[in-house]
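There is one chain below, alone, in C-alpha cells, taken in the form predicted alone.
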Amino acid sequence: MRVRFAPSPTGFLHIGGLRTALYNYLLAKRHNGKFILRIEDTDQARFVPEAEADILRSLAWAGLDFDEGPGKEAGHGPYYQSQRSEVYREYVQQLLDKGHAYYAFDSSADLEHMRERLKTAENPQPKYDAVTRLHMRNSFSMSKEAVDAALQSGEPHVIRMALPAQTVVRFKDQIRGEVEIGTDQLDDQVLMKSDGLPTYHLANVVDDHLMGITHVVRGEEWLPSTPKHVLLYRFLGWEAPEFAHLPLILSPSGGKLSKRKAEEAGIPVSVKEYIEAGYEPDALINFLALLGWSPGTDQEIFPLSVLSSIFSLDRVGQSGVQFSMDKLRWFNAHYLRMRSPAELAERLRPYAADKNLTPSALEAIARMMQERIHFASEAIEQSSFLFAPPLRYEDKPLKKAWKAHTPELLTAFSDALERETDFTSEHLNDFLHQFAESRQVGLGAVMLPVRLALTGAGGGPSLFEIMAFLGKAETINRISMAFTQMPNQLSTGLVSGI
C-alpha cells in the first residue's frame, strides 16, 4: 500500500489537511505500508514562501513521519510538482494525440461572453464541454492549420481535456460506495495552464501513477473533480487506484467549517496556531482521528502507536463531523495528565522561564497543578500565589474561615510549625490532622484560614504541596500577614455581605 498526502504551498497547513494527513498516515502504518509527502506548487500565483516549512513543522510536530517525499528520496522523485514539467508535458501530448485533450485559444473576455449568452435560469454557469467547445476557439472548432498558426506565432492558449458527452462515469469510494456522475454536470478541465504548467487535475494523476499511489484518501471537496480523474487513468490507459473521500469538518453552528465560520466560532485554523496555543500533539491527533472515524466502541484515548494498529477506512463515516473545542480541551488536559511530573515539568519550561525555578521546583509545580489545567501554560498561571504573597483574599472563603478563635488557632498553628524540621507535603499532611486533633477542631477551621493565608483563595492544589514548596520560613511569614490583612479587609467591609 502506497499513500500520498499532497498538499499546496499556499499558506500554513491548516487543521482539516492534517486530519487527511493523519488518515493516510495511520493507513499506511495498518498496512505497512509507505506515506510519501508531495508539494503541488504548480500555484505560482498564491505561492507562500514560508508554507512548505510549516507543513513539514507541522507534520514533525504531530508525529507524522513520512516515508518518502523532500529530503527522502526513494527513486520517485522528485517530490514537487515545480520540478516535474517536462514529466507532465509528456503524458499531455499523449492526450493530444489521442484526442483526448485539445488546445484551446479563447481569452479571459470570450469565455465571459459565452457564459453571458448561454446562461440562462436552468443553466445558471454554463460551462465549456463538449457542446460549447464547438462554438469557441479551439482546435476543435478551429482548423488544424489555423491551430498550428496560432501555436507557431506564440498565441496565449491552455490544453483542455476532451470529455465525452452524455457519458455516466462510475467508481467506488471507499467510504461512499458507488458513485454516479455525468459528464453532462462537469466541464473540459483545463489540464495545461497557459504559462506551461500543469492543473491539479493532470499533475495530480501523473504523480499518482508514476508513484504507484494504491489509495487516494482526499477531503470530500475532490469527490466532484473524481470522475474526471477517473477518465484521465483511461485516457492514458492506466489502472486508476482506490478511492476515499472523507467527510466534511462541520462548524459548531452548522455547515462547512470555513474561514469564517472557524474565526466566528473562535476556532484556529492553522495547526502552527494550535501549536502556539500550546496544545499537546498526542492530543490534537486523538481528537483528529476521532473526527470522522468511529473505532466501534465507547473508548476515546487513543495513542497514535495504537491508531496506527486499528485504523481502518470502513469504519469512517459518510456525514460531516462538528469540531468541539471543549472537547478537544477535555483531550489536552487528559494527556497533560498521562504526562510524567518530570515530562509535564519540561512542557512548563518556557513558560516559567523568567521565575528561575530549579528543575526540582518545576517538577513539584507539576505535581500540583497537573490534574487543575488544561494547557501547560496553565500551570504558571493559575500558580501565581507561589511566587508572591496574596495582596487580598477570596470574599466568600474570607467570611467563613474568620472566626472568634481564628487568631489563637493560627497562632498555635504557628508556632507548632517553628518547631518542626521535616516540611515535605506527606509529613504536614500528618502534623496538620494531628494539630486539629490536639485542638478538638475539624480540619476545616485549621485549612481553610491557612490556605487563605498562603493562596489568597478558598481552594486549589493540595495545601500540604503548597507549604512544602514554600517552606517554613515563607509559610510562617504568610499566616503573619493575615493576622493584619484579614481582618482588615474584614472590618473595611471589601467582604460581600458584611
Second form
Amino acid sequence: MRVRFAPSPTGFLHIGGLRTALYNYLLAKRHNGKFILRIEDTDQARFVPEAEADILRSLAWAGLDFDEGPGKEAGHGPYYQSQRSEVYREYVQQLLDKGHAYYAFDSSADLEHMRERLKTAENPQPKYDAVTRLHMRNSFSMSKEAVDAALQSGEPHVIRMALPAQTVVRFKDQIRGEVEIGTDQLDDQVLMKSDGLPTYHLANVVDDHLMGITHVVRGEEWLPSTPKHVLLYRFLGWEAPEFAHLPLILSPSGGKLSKRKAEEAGIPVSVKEYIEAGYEPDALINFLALLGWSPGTDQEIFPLSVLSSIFSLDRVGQSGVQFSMDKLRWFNAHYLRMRSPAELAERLRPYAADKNLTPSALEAIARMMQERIHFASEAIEQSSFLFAPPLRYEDKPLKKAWKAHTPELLTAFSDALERETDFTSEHLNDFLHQFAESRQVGLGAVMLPVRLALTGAGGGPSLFEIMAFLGKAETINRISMAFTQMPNQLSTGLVSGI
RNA sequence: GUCCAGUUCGUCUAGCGGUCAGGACUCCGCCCUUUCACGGCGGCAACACGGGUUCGAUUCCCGUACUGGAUACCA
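The block above covers the form predicted alone; next, return the form predicted in complex with the RNA.
Now the complete complex, all chains and molecules, led by this one.
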C-alpha cells in the first residue's frame, strides 16, 4: 500500500490538512505501506514561499514522518510538481493523440463572455462542454491548419479534456460506497494551463499513477471531480487507485472551517498556531484522529503508535464534523497529566525562561501544577504566588479564614515554624497535623489562613509543597505580613503598605 | 439552479431489525480532599420529518426538509 499527502504550498498548513495527512499516515502504517509527501505547487499565482517549510515543520512536529518526499528520494521523484513538467507534457500528448484532449485558444475574456451569454436562472454556471466547445476557439471548431498556425505563432492556449457526452461515470469510494455522476454535470476541464503547468486534475492522476499510489485519501471536496480523474485513468489506460473521501471539518457556526469562521469561533486554523500556542502534539493528533474516525470501542486515549496499528478506513464517518475546542483542551490537559514530572518540567522550561529556576524547582512546579492546568503555559502563569507575595487576598475565603482566634493561632504557628529545621513537604505535613492536634483545632482553621497568607487564593496546590518551595524565611515573612494586611483588607477593602 | 454527499444527546461518536439507544467532551449534583484540581459516582440531554417493507424499525427502501461540498487556466 502506498498513500500520499499532497498539499499545495499556498499558505500555512491547515488543521484539516493535518488531519488528512494523519489519516493517510495511519493507513500506511497500519498496512506496513509507504506514506509519501508530494508538493503540489502548480499554482504560481497563489504560491507562498514560506509555505513548504511550514508544512514540513508542522508534519514533523506532529510526528508524521513521511517515507518518501522532498529530501527523501526513493526513485519516484521529483516530489515537486513544478519539477515534473516534462512528465505531464508526455501524457497530455498521449491524450491529445487519442482525441481525449484538445487545444483551446479562448482568452479569459472569451470565457467570461460565453458564461455571461449562456447564463440563465436555471443554469447560473454554464459549462465548457461538448456543445459549448463547438462555439469556442479550439480544435473542434477550428480547422487543423488553423490550430497548427495558432500553435506555431505561439498563441496562448490551454489543453482541455474532451469529455464524452452522455456517459455515467461510476466509482467506488471506500467511505461512501458506489458513487455515480453523469458527464453532463462536468465540463471540459483544463488539463494544461497557458503557463504550461498542469492543473491539479491532470497532475494528480499522472503522479499518483507514476508514484504507485494505491489509495487516494483526501477531503470530500474532491468527490465531485473524481469522475474526471477516473476518466483520465481510463484514457491513459491505467488502473485507478482506490478512493476514500474524508468528511470535512466544519466550523461550529456551520460551513467549511474557513479562516474567517474559525477565527470568529476562536479556533486556530493553521497548525503553526497550535505549535505556537504550546499545544501537545500527541493531544492534537489524538483529537484529530477521533474527529471523523472511531475505534468502535469506548477507549479515547490513543498515542500515535497505537493509532498506527488500529486505524481503518471502514470506521471513518461519512458526515461533516465540527471542531470542538473544549474537547481538544481536555485532550491537551490529559496528555499533560500523563507526563512524568520531569517531562512536564521540560515542557514548562520555555515559559519560565525569565525565572532562573533550578531543575528541581521547575520539577516541583510541574508536580504542583500538573493536575490543574490545560496548557503548559498555564503552569507558570497560574503559580505567580511562588515568585511574589500576594497583592491581595480573595475576599470570600478571607472572610471565612479570619476568625477571632486566627491571629493568635497564626502567631503560634509561625513561632513553631521558626524552630523547624526540616522544611520538606513530607515533614511539613506531619508538622502541621501535629500542630493542629496540639492546639485542638481542625486542620482547616490553620491551613486556610496560611494558604491565603502565602498565595492569596482559597484554592491551589498542596500547601506543604508551596511552603517547601518558598522556604522557611519567605513562608514566615508572608504569614507576618498577613497579620496587618488581612484585617486591613477586611475593614477597608484595601491592603496596606503595597 | 444543477450535481454529489450527509442527517443518533449542544459537540465527537457506538449502534449494522428486537438495546432501559452506550461512551466521551461541556454543564449540574454528590463523594474524596485543608482548598482548588485530579479521580470516583450520579444527573440533564439524541435517533430530522413523512411514507413504505416487516410480527417488529434508529437500523432496509422511497420521498421531503435541512446541512455540507462541487460547479475556475485554485487546489
